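There is one chain below, alone, in structure tokens, taken in the form predicted alone.
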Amino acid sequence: MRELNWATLGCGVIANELEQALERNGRKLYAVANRTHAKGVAFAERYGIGKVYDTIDDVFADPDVDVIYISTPHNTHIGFLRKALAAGKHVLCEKSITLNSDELEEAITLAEANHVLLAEAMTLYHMPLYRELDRIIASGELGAVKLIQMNFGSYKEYDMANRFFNRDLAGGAMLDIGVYALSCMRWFMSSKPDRIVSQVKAAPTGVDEQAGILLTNPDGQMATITLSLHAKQPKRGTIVFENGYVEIFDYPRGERATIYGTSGKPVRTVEAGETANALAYEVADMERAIATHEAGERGDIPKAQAAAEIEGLMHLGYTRDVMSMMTEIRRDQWHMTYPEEE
């Protein structure tokens, strides 16, 4: 597998984690693009990265860039996706990948037309814990999934200019933390929910501050989700089966889960992976997916086989399902929109 040149678009917390993930494998980011050039320079100097672009658009024109990690605010994603995909770059984009399903479908169409990969950087899809839990579930020992409960709450100060509450920066609980809860729920559900009811409390800026969501899929599996941006609650997921339940704490980057029997007593603890390596797992899966994609493009393997293997690594189908649910809830049920949607 060839070594890929990664460029970061954005220099925030995630970009730092991305560089550190590459360094664990003896590598570095190839280049840095950032809206504020001075911040890009400082970031590159901190890590010894050799290239900083004068303007963001330069990253799309660089023929040596293979894959771009986009970690800018949500409402900027689609503009950068259009440019990166049209330029033939593979893209791993921070969640939420777009504002709504319309934008996501546009980006997917553009990726397909330019024969490149697009994926959302949804950490939990790449954590070894979830694959180990899948193995246990597939064994049948727990029986069928019946109920799922996902909690995610952060305490953010009431600063309405902050991105968490700022409508002009696509703030709100759904896109910032709800995407994690819905993605984890979708991982364990056998099919996408087709019935959704919800309630929401708006922040003074008009974005969603707090929400409760109830979902049911065609197989009768049900889920409840509670979200908050101004009230702390544990990042806890509970998946209820016929023969017991599984509890996962800090589920976006979970490394440990406890299995309980029908008596409510713990049966065993499952441990797999390390939270500290979350970005490294994402990078490794993206690079394997790109290698598989290129093999399919060359004809080394059938394209249908390549597509199936890529889906098993990056789960764009789940991303589509989650974005569809978020769009229905936020726009159709809550009638909450962002300026870009008006």
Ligand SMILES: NC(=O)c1ccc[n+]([C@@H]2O[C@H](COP(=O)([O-])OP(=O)(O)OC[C@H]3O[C@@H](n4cnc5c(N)ncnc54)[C@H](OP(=O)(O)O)[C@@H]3O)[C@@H](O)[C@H]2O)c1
Contents of the next structure:
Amino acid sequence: MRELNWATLGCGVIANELEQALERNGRKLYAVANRTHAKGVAFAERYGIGKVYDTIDDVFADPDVDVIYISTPHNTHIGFLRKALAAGKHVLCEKSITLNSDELEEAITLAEANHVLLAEAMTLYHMPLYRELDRIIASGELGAVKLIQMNFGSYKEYDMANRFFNRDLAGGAMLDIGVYALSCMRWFMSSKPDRIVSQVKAAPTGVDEQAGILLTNPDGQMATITLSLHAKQPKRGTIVFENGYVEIFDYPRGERATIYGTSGKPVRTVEAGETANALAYEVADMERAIATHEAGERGDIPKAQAAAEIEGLMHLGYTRDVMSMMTEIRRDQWHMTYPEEE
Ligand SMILES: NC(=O)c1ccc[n+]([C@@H]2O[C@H](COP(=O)([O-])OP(=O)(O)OC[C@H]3O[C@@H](n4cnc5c(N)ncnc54)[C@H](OP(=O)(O)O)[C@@H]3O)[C@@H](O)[C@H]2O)c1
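Target state, the form predicted together with the named molecule; input state, the form predicted alone:
Shown next: the complete complex, the earlier chain at its head.
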């Protein structure tokens, strides 16, 4: 597999984590694009990265860039996706990948038209723990999934300088943390929920601060989700089966789960992967997916086989389901819209 040149578009908290993940594997970002040029330069100097673009648009024009990692606020994603995909770059875009399903469908169409790969950087899809739990579920020992309970709550100050409560930076609990709860739920459900009810409490800025969501899919599997952005909750997921339940700790980058029997007593603990390697797993899966995509494009393997393998690595189908649920809940049920949607 050829080594790919990654460029980051954005150099905030998560871009630092991506660079550190690459460095653990003896790699480096190839280039940095950032709105504030001086911060891009400081980021590149910190890590010894050779190239900083004068303007963001220069990254799209650089023929040596293979993959662009978009790590800016949610409402800026679609504008950068349009440019990156049209320029023929593969894109790994931070969660939430877009504001709503309309934007996501546009990006998917653009990726297909330009024969490049588009994926959301959803860490939990790449954690080895989830593949290990899938193996256990497939063995049949737990029986069918009945119920799912997902919590996620962070305590963020009401500080409008950052993106969490700022409506102009697509703040709110759903896009920032609800996306993790719904993605984890979708991983374990046999199909996408088609019945959803919810309640929401707004922050002083009007974005969603906390919410309770109930979901049921056509197979009768149910889920409850509680989100809060100004109150701490454990990031705990409970998957309830016919023959017991599984509790996953810190599920967005989970490395440990406990299986309980119907008596409520722990049966065993499952450990796989390491939280600290979350972004490294994500990068490795994206690179494998790009290699598979390129093999499909060259005709080395059938395109349908490539598509199935890529879906198994990057799960854009789940991203699509989650975005459609988030759009229905936030926009259609809560009537909570962003300036870009008005
Ligand atoms: N996967 C994860 O575990 C994880 C964790 C945290 C965040 N995220 C996601 O990653 C993204 C960024 O989050 P973060 O916490 O890293 O944010 P952050 O630290 O606030 O950094 C934001 C970056 O975006 C740039 N930016 C802000 N507004 C912009 C605009 N209007 N146009 C162009 N660039 C702009 C900033 O540039 P300046 O230097 O010019 O300010 C900065 O480089 C979000 O989508 C978030 O949900 C993911």
